[in-house]
Each structure stands twice: as structure tokens, then as C-alpha cells.
Amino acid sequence: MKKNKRIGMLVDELTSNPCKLFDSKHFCEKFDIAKSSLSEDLAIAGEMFEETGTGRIESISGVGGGIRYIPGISKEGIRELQAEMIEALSDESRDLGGGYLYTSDIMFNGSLVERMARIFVQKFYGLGANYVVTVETKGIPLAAQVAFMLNVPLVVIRREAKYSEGSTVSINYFSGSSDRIQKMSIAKRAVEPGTKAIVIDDYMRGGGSLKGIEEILHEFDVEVVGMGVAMVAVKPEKKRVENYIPILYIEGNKEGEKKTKFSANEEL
């Protein structure tokens, strides 16, 4: 097999399988070639990763290593995004009348979410989550692709206990952005005690559903190690929880006029 197809096969195995560890004999045998020659591809493949800024893959010597591809994204890409996000919120159509926003084509669109989930990945990677967790509805693809770019299961909080979903846990908790109390379930079976989740949701505004999400993991002892968020309101600005990462700020709309303001998180 030429060099130039080699490589392709393995960017494109490693890169559908992110994160995913694979043993040097597998691609030493699948290519029939020598472990020398895959460390040459593998320089080739990284400094492609590096020049376009998707990511980067990582080399773990010793028993039980091997080779993964990590997503990430440059920075030139994250400004991108949030200026086409930006661009796409800034249309007063969305406004909807109550504080409210109509976001759903945003989060259901395909290369947006990607992208967003890169974010989260090159933040998130090496925190050692079991889980990626989040609450019907609109957080479910950022949330499926953040957990399928970092190989570990997504977990739904739903908003009513399915009977499909066996024994449950259910937990009350105050919702800012409807003012007032809701209430979300999780199967007893989804998680294990004792793990850590990173938590992804679409919106918040004062935090209390990313709270609920967070008390309800602890009845199963498990650690929220990362929260990422796409959009967060500005106000108010003392929010439920801490250490979340955003990224766009809605800044709501000033006196005299209708258009909501967005902010880009310039610390991505």
C-alpha cells in the first residue's frame, strides 16, 4: 500500500473513533508494516492535526498504551463559530416575548454543534468523566456529540420518569428560566457510584436546571467534573453554580430596543 493511502486509512480509523485507544500492532498489522514506519505516519498525521487545528494525537508508551485522536479546534476556529452564531441569534425574528429566543434551528444544526463540541472536548479531555450528562431537550445533540468525540456514554435527565427507564430517582428543583419548580428523573441503572460526569446543556440563564442536574448526580456519588454550556445569560449574575464555560453571553436586550445582544467568551 502507498504511504499517502496508508496515512489516509489511519486518519480517517483514528478520527472516526475518537479518543478511542488503539493498540500499535493493530495498525502495525492491518498495513503490514513495522512499528517504525507507523511512528512516521504518525508524525505525518499529527502535524496535519496541528496545522488545521482539529486536533492532536496522543502517543501512551508502556503496557496498556497506545494511540488516540483528541478533537479540538484552533482559536481562529472558536471566533468563527461564535461570529457565526452571533450573526445567526442577532436576527429579531427570534425574539419570541418573554425573554425567550428561538434557538432550536442553532442547536439542531449539525456543523454548529460539531464545532461546539470540540470546544468542550479540548477543555474536558483528561478529566477522567465516565459521563456526559444532560436534560432533555435541546442540550441532547451537543451533549451525544461531546460524549461521542470524548468515547463515554451520554446519560438523559428526563424532565418526567418513562416507565421505560425502570426504578428511577426524582429529584424538585427551581428553574430560572421559567421562575418556577420543575422536576427531572434518572434511571437508577444509568450511572455507577462512585464516577464522574461532565454536564452539557444548550442555555442557562440563573443555573438552576445545571444545580438539579448536579444534586440529583450526587444521590448516585458522582463527581461534576465540567460544565459547558452554549449560550449563558448575563443576568443574573449570580448564577447557581460555578465554573462553567460558555460560549456566547446573552447580554438581553438595553432600553429602546429589540434586538438581544450577544457576546463572544473571549477566554476560549
Second form
2 protein chains.
Amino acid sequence: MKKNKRIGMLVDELTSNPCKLFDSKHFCEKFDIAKSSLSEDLAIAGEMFEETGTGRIESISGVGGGIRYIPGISKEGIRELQAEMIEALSDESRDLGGGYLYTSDIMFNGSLVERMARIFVQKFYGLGANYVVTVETKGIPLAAQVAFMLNVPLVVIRREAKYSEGSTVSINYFSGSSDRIQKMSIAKRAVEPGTKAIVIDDYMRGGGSLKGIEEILHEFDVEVVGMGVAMVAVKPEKKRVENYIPILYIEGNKEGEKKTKFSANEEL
Amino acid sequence: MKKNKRIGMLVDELTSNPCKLFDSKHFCEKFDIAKSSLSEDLAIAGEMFEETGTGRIESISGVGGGIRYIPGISKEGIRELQAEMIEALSDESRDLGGGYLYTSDIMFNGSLVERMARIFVQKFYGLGANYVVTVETKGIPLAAQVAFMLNVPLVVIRREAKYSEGSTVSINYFSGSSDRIQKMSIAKRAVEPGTKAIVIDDYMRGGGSLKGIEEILHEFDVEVVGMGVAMVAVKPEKKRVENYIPILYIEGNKEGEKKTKFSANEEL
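The structure above corresponds to the form predicted on its own; please provide the structure of the form predicted together with a further copy of the same chain.
Full complex below, order starting with the chain above.
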């Protein structure tokens, strides 16, 4: 096989299997090449990812080592994504009144979600998370994409305990957004005690829902090592959780305030 | 830029943006090459995709034309996926009794979901669907992946009308799986009349839920042009919908029947 095509095939297989550790033997046998040629190919692919900012290749030497592709996104890519999201959100017909905004189409747009996921993967890779956790429903596509890219299972916390989830543990928590007590429920089979999780959600106002997720995971001795949220309300300033990473900020999305304003998290 | 690296970059950008139509100018300018060189590069990438079965490149000539990558999966890839799923499902501790099986981890496994999605994209590309539709919750990651790969919006039908969905239309339908009347609700903003949809779900027994989706979409004059379901129960033989494509069949997952059996849809 020609070197050109080999590089294409290498990039295709690595990017289709993000964070999967490949034994270098796998590619040497597949391409029928020596380890030194594979190293050259990997160097070219790695350079390419670095130039475009779309990720990087990690090489782990020794027994149990191998090659792994970690998805990424360039700073320009992040700014472009944020601008696209802000433009889409600025359509005034989204304002449903009572502080509610129609955002389902944003959270269900595959291209936006794929790029949002790259931001969180870039941030959270290396924290050694065993799961990506979200609470149904709107954050599921984003959380699923982050989990896929980090090559760890997705765990979806349900609003109601379902029989098809087997034994569950439930908690009640106060949601400031809906101004009432809500319930969440997690399947006992879904998580192992003593593990680490990244929490992903579509929206946060006061952080009650994310706090609830932290608490329910705490019941299983699961530590939250990172939190990523697509859109975070500027007010209230004091949130019930810390160390969350927003992609966008939302301001003034409340009764009586005239127009909702959106701004990019420029620290990304 | 060297041809090697260029091919890698081309494959990376095409596969990260499935079914997106790129103007060939985009690549000519990015790589600073003539159209004839791009054609050569595309031929190499296309050959590579064909050899691995991971997709194909479509070239549309003329005004408004361009280049598009359509994800795919080889026959061996499908058989491998089905075997992996069957092995995972055969764990007897999944049997929750009453005909219920714990399958959340399968439907929330990113690698399995990505490959299942490729099967449906390969089947349904060309039907001109404007949306991929599912009903919450377990099928969302799969439906989101299919929608991303087809480059169309995902629409999630909710069990309860939510205020954050704006105006909604709801229907009641009979679900054989849960043996009761259930409700589903769709945001009016989510779909346009006179369009086409592909329906994706994680599980089907009698097809009541899929029939419900068909009916609620019918209210909006949206035609269902394809249905893909991860797991379909063999019994009852008579389903309430037609023309669905299963990845696996499940047999005997009912009270009194001893062991659940799984088999691959060999027509894929």
C-alpha cells in the first residue's frame, strides 16, 4: 500500500476510535510495514493534527503501551463555534417567557455538539474519568459525544426510576430553575464505587441540578473530577457547584429583563 | 504541504463533517493546490474508504455541487459489532424479570453506538430525510449519532410536555411493552410540515411506540421514510409498523421463558 493511502487509513481509524489504545502491532500488521515506517507515518499524522488543532497522538512506550488519538479543537475553532451558537441563540422568537429559552435545536445539532464535545475532551482528558454522567434529556447528545471521544461509558441519570434500569438509588433536590423539588434516579449497575466521573449538562442557572448529580454520585462514592456545561446563566452569581466550565454565558434571561444577551467564555 | 499530510488532513476534515457538502474551492485554497491535484487526493481517499468499508466520497458536479463524505461500515464490521453486542447481552444478570432486560450500558456505549449508527446511515442515506426522530431516553445517543452522520437535526419526542419546549402537540398511544397508555409530546418548532424523517429507537416489541411516533409526526405532515431499531423482539410476530431495520433480534425475553436468546440480523 502506498504511503499516501496508509496515512489516510491511519487517520480514519484513529479518529473513528478516539482515546482507544492501539497496539502498534495492529497497524504494522494491517499495513504490512516495519515499526520504523509506522513511526514515520504517525509523525506525519501527528504533525497534521497539531497544525489543524483537531487533536493529538499520544504514544505510550513499554509493555501495555501503544498509540492513542485524543480529539481536540483549535482556539479559532472554539471562537467560530461560540459565534455560531450566539448567532443562532440571538433569534428573539426563542424567548418563551418566564426565563425560559428554546434551545433544543442547539443541543440537538450534531455539528455544534461535536465541536462542544471536543472542547470538553481537550479540557478533561488526563483527569482519568471512568464515566461521563448527565441527567436526562437535553444534555444527552453532548454527554454521549464526550463519552465516546473519551472512550468511557455514558451514564444517564433519570428523572423517574424505571423498571428497565433494575435497582436504582434516588434523591430529591431543589431546582432553582423550576423552583421546586425534583427527583433523580440512577441505576445501581451503572457505576462502580471508588471511581471518577465527568458531569456534562446543557444548562445551569443556580447549579441545583449539578449539585444533585454530585450528591447522587457521592452515594456511590463516585468523585466528580470535572463539569462541563454548554450554557451558564450569569445570575445568580453564586452557584451551588464550583469548577464548572461553560462554553457560553447567558445574561438577562428573566422576566422583566428586556433582552437575553449571550457571551463567549473567552478563557477557553 | 506534502501530499501525505494533505491526504491525512482531507480525511480528518471529511470524516469530522459527515454528509457536509464542501465546495472543492475550500480544499484547493486550504492546501494551495490546483483542482487536478485535489481530484487525485480525493481519488486516493475514496479508494481508502472503499477498501476499509468505512464510507465513500460523493462528488456532485456543476453549480451548487461539491464533495461529501458518507460514513459506512463493512460487512465484517457489522458482523463483529453484532457479535460484540450479543456477547455483552448474554450476561444473565441482565434479566430483570417480567420481560425486562438491562440494556442501558449497551445503548450508552459510544463505540457500539457509533458503529450501529454507521449501519443506519449506510441504509438510509439517499432517502432525503430532513430529520432523525427518537423518543426519550435510551435511543437518544444512537439517534444523535445517526443525525450527526447524516448532517440533519435530531428531534427528541418527550414523554411529558415541557415548558422549555414552547408550544407542543401531544398524543396518547398504547404501549404493549409497558401494557398501558402512554403519552408523547413534540415541540411545534422542532419540525416543518411536508418534510421527511427517519425514526431511530433502541428497542421494539410490538411497535406501539414507533407507531406513536409515526402518528405524532403525521400530525405535522411529516413522512417517516425509514426506521432503525437496535434490538427487536421476535414475538409478537405481528408488529404495528412495517419496514423497520433491526440490528439484533431478541427471543424469549418474557416471564416463564427460560433464557433470552439473541441473534444477528443477517440481512445487514
